[in-house]
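Presented as structure tokens, the chain that follows is alone, the form predicted alone.
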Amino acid sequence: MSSSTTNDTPAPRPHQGRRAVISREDLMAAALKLVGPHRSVSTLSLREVAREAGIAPNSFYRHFRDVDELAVTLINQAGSALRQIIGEARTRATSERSVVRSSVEAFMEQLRADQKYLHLLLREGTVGSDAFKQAVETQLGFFEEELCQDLIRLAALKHTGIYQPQLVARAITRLVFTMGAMAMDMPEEKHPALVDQVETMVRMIILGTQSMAQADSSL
């Protein structure tokens, strides 16, 4: 047999269904497809994520040390994306009421979004590992910082005053996330009523801090 015949032998074909090149973002998207309102990212296995992404399990390690590192990266991305979405909603608002309403609506709309960012934060903040809970807590802290600055800006704009804005921002953030966790287990048709309740609760907090600021200034 001549050497030319050996050169005609077809090269081995890659494993069917597996992708030759994949990015960190592809792996994160695959993990997001697997989690949901009733499944924590802590239950995902490396092989499961790799299979969803269409790669060999060993290829996972080119991007992440383990599933825990992937999960923390996902939590950070989820927090950043949600802050941008809700921040844009606040920026578009033109009055105090619409600021509250648009922010709450933007938050609740994320329960139905394809990215499942809110599901991830709500679930991992309650049932995830200590590392995941700490990552969620860090993201909540970022929400509070940004909200605090908005509250101070609005109070100055409307000359209403604000009492302990950091604590007010924390109260509102924790309230909205707690109510969001409740909404995950509710039928979607009940969400509008929940939005109304959360809006009223937030406005109560805001009116309370304005009253306390006025009382404090009169002492």
The other form holds:
Protein chains: 2
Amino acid sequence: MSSSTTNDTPAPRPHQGRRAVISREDLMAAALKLVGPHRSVSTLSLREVAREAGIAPNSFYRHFRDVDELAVTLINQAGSALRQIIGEARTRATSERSVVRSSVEAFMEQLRADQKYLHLLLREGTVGSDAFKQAVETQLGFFEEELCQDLIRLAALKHTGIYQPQLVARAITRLVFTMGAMAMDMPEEKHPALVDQVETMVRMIILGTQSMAQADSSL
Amino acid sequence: MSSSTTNDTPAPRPHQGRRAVISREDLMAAALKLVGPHRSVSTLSLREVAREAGIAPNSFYRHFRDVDELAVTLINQAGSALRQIIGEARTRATSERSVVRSSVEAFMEQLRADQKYLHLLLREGTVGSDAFKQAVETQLGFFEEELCQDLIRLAALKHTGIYQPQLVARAITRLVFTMGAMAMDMPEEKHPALVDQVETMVRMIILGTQSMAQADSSL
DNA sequence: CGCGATAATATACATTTGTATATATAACTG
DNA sequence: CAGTTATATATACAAATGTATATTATCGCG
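In place of the form predicted alone, output the structure of the form predicted in complex with a further copy of the same chain.
Next comes the full complex, this chain leading.
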């Protein structure tokens, strides 16, 4: 487990022979165009993606072994992109209160701006092939890990205890993602209220773990 | 919104004409046999279900308009069945501690015993048609509602405050279901550890809402 | 230029799907 | 016993899908 995104781009060779008129990225973009609130990646057909990209069906095989492989690549890409954005939002904020708020806000904002891209992580982790599900799980694991470190850091900084930070990170991550998935089916004007709700939920968890830490240390 | 399960069984008419050799329930059972960790209801084909049930493809139309309608019925059935089980577990327990524990345990036990049935509520709420998603959302809403009443009742009983019980109920419900979905891809021997984790998560949320209620009342 | 290599396409085929149409079967009604 | 009606099947068809095979196009290199 060295890097987040498996670097499966086979390096642009000094192309002997016909130059590629289409790239893996083009196919991934085409696939992204097709997914949405009513369409999941796991239901995309090879021909459909090829059609959208404007190539012959068989040309697909030059770039991916099947649609599943494309989907996994897409998931990894979406995961690292989102993690970078959330990470930036987190470092901008300093106090605990604003860390929670700005992280959740950044998440939801990204949701609003780029629904297609987040779909993969939010909704499709539960259906599809094993490789598919595991890719989503891996990305969520990265989120948990980063959040966990942040929680520990913040607890030390503010001298508040934290009970089982790993568990806390997992609960928060899953909750935020689940609520994000809900938001995607709601009209945008309801998003602010939902951000508030999610923030409160997260704060409850944090308060809870702090209470448990106190109880634990006073034994 | 009067009842939880939409009663779409058209009442066994005094069947004039040929007696039905197959029922809606048979078709639903056949569909259930086909779903699993690697197969989602939304990908079931009409012919596939008909084949499993041992009828001609066209006979399907006598019972459901399409596979989506069958899926929605299945979801409703799964929802009310699970709610009943959890409800029984809840009434058996009295103290707050055991309410949390036994509810989570009942949920996970049901998960272990009858994976097929829970799949619908756990994993398929995010993909599929609108009717599909809304059916799952409705069932989850019922869970939230019942849990909310329980939380209020318990808070009054134990004289602990509760801040925004509706939000608490939603957070707990979503979290438990999400973790349940995770469990379905894990070997069974890891389930006990997961039950402990989920229980801790729930307890954190409850502790958190109690803290917030105290802070709120001391203004 | 010609030659080899790579990328893309064309054509084809067997499957599977949803559904339309027509027909057979069984049960109740008179 | 007809007759009516709900139920199930048979056959058929167009559309779509994944992929195998063969062909064409385009580039770099000698």
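These figures come from a predicted structure and were not determined experimentally. By rigid core we mean the largest C-alpha set that fits within 1.5 Å across both forms. Positions refer to the first chain, counted from 1.
When two forms of a protein are overlaid on their rigid core, residues whose CA moves 2 Å or more are considered shifted, and residue 126 is one of them between the two forms.
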